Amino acid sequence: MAAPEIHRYVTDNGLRVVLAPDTTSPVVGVSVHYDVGFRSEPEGRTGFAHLFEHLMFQGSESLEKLAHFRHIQGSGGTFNGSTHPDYTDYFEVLPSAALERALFLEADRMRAPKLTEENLANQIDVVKEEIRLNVLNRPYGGFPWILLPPVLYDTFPNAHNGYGDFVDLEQASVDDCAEFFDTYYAPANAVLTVAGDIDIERTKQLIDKHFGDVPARPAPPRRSFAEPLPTEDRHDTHQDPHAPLPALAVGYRMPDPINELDGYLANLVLASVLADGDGSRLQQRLVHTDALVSDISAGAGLFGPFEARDPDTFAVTAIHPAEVSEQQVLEALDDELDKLVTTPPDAEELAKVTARWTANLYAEHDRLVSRTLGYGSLELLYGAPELLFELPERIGAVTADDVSAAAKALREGARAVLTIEPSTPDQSEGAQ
């Protein structure tokens, strides 16, 4: 699709605004990205950023609990929020006639969410149940995004469990919530994006009407989460009472996603060459030819690409039969990386991978919700929402030598290996 005209400005209270008109259908997307993710949460409060995301849906000083849900759904819209390593987002997609309603709702909770003992206790229970469902009582729960970082990284922001420890969650107080809100949920620490069927001047007037009186507060200093590269390989083992087969995850450090974007994109292409589709190298070698694994994947970013600043993780995960050793899988992985170092992918293989990336990006961003969220996150992380429409060409410009260099960097750097061992419940930590 053709890149639309993008309008960017900053309000008097510091809110960054991205407007992207598209009148092809009578629908609008509204998102607010706050520059805080689980890497910013306080030590001793694991899971706090995600918990706070839940609290932002529990009413405000102007609206009772569940009013946000009712107003959006009553307009025929959809909504959600999500917590990422370096940002938290909230969004609505609804008919363009309901734009003002969405702006009012987002401004209202930016101004004063309802932080009460009752809401906090209720949402702690909700988050704990979510953890039980998605991590503690599920095969390979938390694999690899919770379990691999503490093997690869040393500092609390990079290594801790972003979903949260039950003890930390239970000790969270309303005062903690108020401090977190005051620190990170200022207009100057946020990006408002409005995309779709909008008139620019009318939308600016509505934004000023609803966000203009949100009190200005300074944005917190942006923290660096940088830490030294590991100097030797690391290994850890996790007992999983629900896993039917052993598994392993291999983690590597990658180029800075923001300041070394082209090197980062080469890692995205490398991941696809290795494990995207039946024709990929690791699928052919480890699944179809040697039958060493039943499943294998590779990716840049534990949550996907473009969701974090430096440092970010290149991860390879595999599930394998009990009779296959971890060392067999690692040796095959190393061998395939070595082949890429000495013999870059040929033109046909590279074109197939980059074409798939390009097609997937265009298909994803054809959806208004994805476009809206993409503009907001790219403005927040890169200061460049237009990058959304530049990425296909940038990925298409990755060369075979770039992929070879990315493979070489992985082989020369230290890595972390996490082993998942099936166990009986009394051998493991068990579910809480």
Second form
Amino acid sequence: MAAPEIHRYVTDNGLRVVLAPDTTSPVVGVSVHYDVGFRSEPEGRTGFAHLFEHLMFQGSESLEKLAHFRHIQGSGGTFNGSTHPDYTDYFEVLPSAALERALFLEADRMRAPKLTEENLANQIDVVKEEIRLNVLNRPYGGFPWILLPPVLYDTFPNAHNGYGDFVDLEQASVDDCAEFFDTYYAPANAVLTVAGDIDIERTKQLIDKHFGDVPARPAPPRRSFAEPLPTEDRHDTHQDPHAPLPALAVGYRMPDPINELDGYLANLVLASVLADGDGSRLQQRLVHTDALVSDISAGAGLFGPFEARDPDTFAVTAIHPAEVSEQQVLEALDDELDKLVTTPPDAEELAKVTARWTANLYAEHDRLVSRTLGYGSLELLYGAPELLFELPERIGAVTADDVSAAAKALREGARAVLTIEPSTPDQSEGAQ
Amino acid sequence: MTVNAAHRSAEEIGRTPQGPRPLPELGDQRKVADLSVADTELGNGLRVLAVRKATVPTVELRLRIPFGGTDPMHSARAEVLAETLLTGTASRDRVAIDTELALIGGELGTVVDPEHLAISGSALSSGLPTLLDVLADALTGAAYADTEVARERERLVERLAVARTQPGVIAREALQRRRYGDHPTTREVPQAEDVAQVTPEDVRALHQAAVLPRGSVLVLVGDIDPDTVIDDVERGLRGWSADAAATPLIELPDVTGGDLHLIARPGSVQSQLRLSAQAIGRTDPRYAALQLANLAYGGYFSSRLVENIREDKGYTYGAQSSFDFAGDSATLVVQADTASEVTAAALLETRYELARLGLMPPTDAELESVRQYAIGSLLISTSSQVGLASQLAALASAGLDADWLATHPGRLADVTAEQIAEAALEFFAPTRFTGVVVGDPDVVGKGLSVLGGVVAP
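Can you swap the form predicted alone for the form predicted in complex with the partner chain?
Below: every chain and molecule of the assembly, starting with the one above.
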């Protein structure tokens, strides 16, 4: 596949723009990434970045409540938004006839969102339902993305629950929203991406028409969330009233995804060698040969790769029967990492990883929504949207020794282990 | 919060000197290019539907084998078969299969439900011969080694324990029983104790009797030449043959309206509402109108149900109404998960919106919105290989083809206000619905009994 065409520029008010034309289907993708995620939310306001994401759909100067959804869907499009550790994205995919409408909608809420008491109260209720659905009322809720960080990290930005405590959510005020918007939702703190069936010149004109008079405000200085590596192993246990089987998550620190990209990629390859497919090392050993766990996975980033700055987490998670001890699982994991340290993976193992990454990246590229979001997040985090199609080659360049070195770093560094312990349902939970 | 003490107030943020601006009109919509399609039945009775979509150099594969069975042990055996089909043949073991697939950037996976055994996969298009070779080897020579069956059986029992603690799984199982009693379609998730009894011999016998090409459909979508790929499939799957045809699920009775059953899940902080009524399948001339009526009710975010119980009242994170297709028929399923304290109120609103859809049918604006959404979202979902392959596999197993997909936007464009109103009045009448509520009876019981039409556990 030839390298796709990408145009990048910055508007007068500081908005970074990525345009990626591709006329194979008459559809367009539009996304806006704001450089603020749940790591930036203040103490006492856990869950605020996500709650604010909901508020951004609730109307703006030209759009009554519900109008945003109605205009996108009534133009034949689909939409969503999501909050990540280091950014928040908003996106829509539409028939190409609706391109200008999508730009208008994104510009209107970047310029003048309507932040009201009524909408805030309504969306606090909706977010609480979301948390009940995804965390409180199901087995393994928040495992590992909410439960592991407080074991591995010490500082509030890295350790706290990004979904938020109900107490904090209920404290959120309209003035908090105004302050958050003014601080973080400046055009200079955002990336606009338009991909798909577009004409470059016309799209630039439309972007100028709709975003041109969003007032410039300074981007906030980027905070560092760096914290020292843990010096000794850590452990914590979480009682889960819904889980039938024990589970564990092992969290490790890993190289800076942005400034040590090659080391980070070695960790991605290591994760695949460990747990991607029936032939991978942990699947063979722990699932099939020793039959210690029902399922096991390994990966860089708690939501997937390329979505956070430093510090980022390498995590191994497994669900296992009660008869198997956590110690047995950890010993087998350590043993497999040790083998990789002493004997690097062979050429075929690496070829497998590269081929699967290549095919998966093609599949992601083929879905307009993931292509649009991929360009946007890579522009935001790396200033390099073209990384999206350079990755197969970069991953192919990771050597067997690089993978060994990554395994060695995991073994030598201190790690965090989170245990999920099935417990009897607590009747008082119904009052939450 | 004191991140930025000098910030503007919410009121200042929400207005500009220029004031509100008009919504831009839609531009011209470019037409979709015609698909290059081959659709044929091979000598062994397998229907192959191949479509060129060369957006990226990969290929998507979907094989759907009718897999009905009335034996009470069928779903347990079928589940073990699905878990072990790709774990070894005479010439390849589990790891060899994974290695060959990985080297072509490939995957193959198997899932089973009461209607179909579905094998789905993908690979770099240059690896298609290998993908077909591995598939053919499993279809004709899956070994079901004793050790593999024993281990997968054990894992399944563990996974079933997890599945049965998921509120969504509990609610779905209860809804199936409420709608269909003990019909085989209710056995979507087998019982762990049945799975524990399944032997390798059982699985081998089931494969022999039921993994059959006649009546099955293979869909290939990607960077391929549809005509030559049919020959490749014919050659590659030559060894897969049988006189008998694959077994469809026995016919489903129509869903009839009735009281909701309250299913107790003590201690739960949220309840699952699940309502269902008989609908019509894609081949019925009223289908396009009903599809649009369903969108207006609860089929997309801008629907009456979501705007009411989420955006107005905050009772739920997500409510939706969708079609549950089976063979050439279908049912409507309405679902919402809602906090225990507001469960009865959410059910009240859900029923109110059902009745209102018939009595106050979708307005012209609502009709135009759902029409654009139906046409646009179909265009979007079929613009990728993955989306097109899945869409075609669903259509092909209902006996439809790529032409149906190409002509469906025209049918949606033709739906009139009268037709959507008729579909709403007929199919959304509250008395046609039955269903379940899963929740904590101590918290939700009283409100539901006041509402009526809900039978306590």
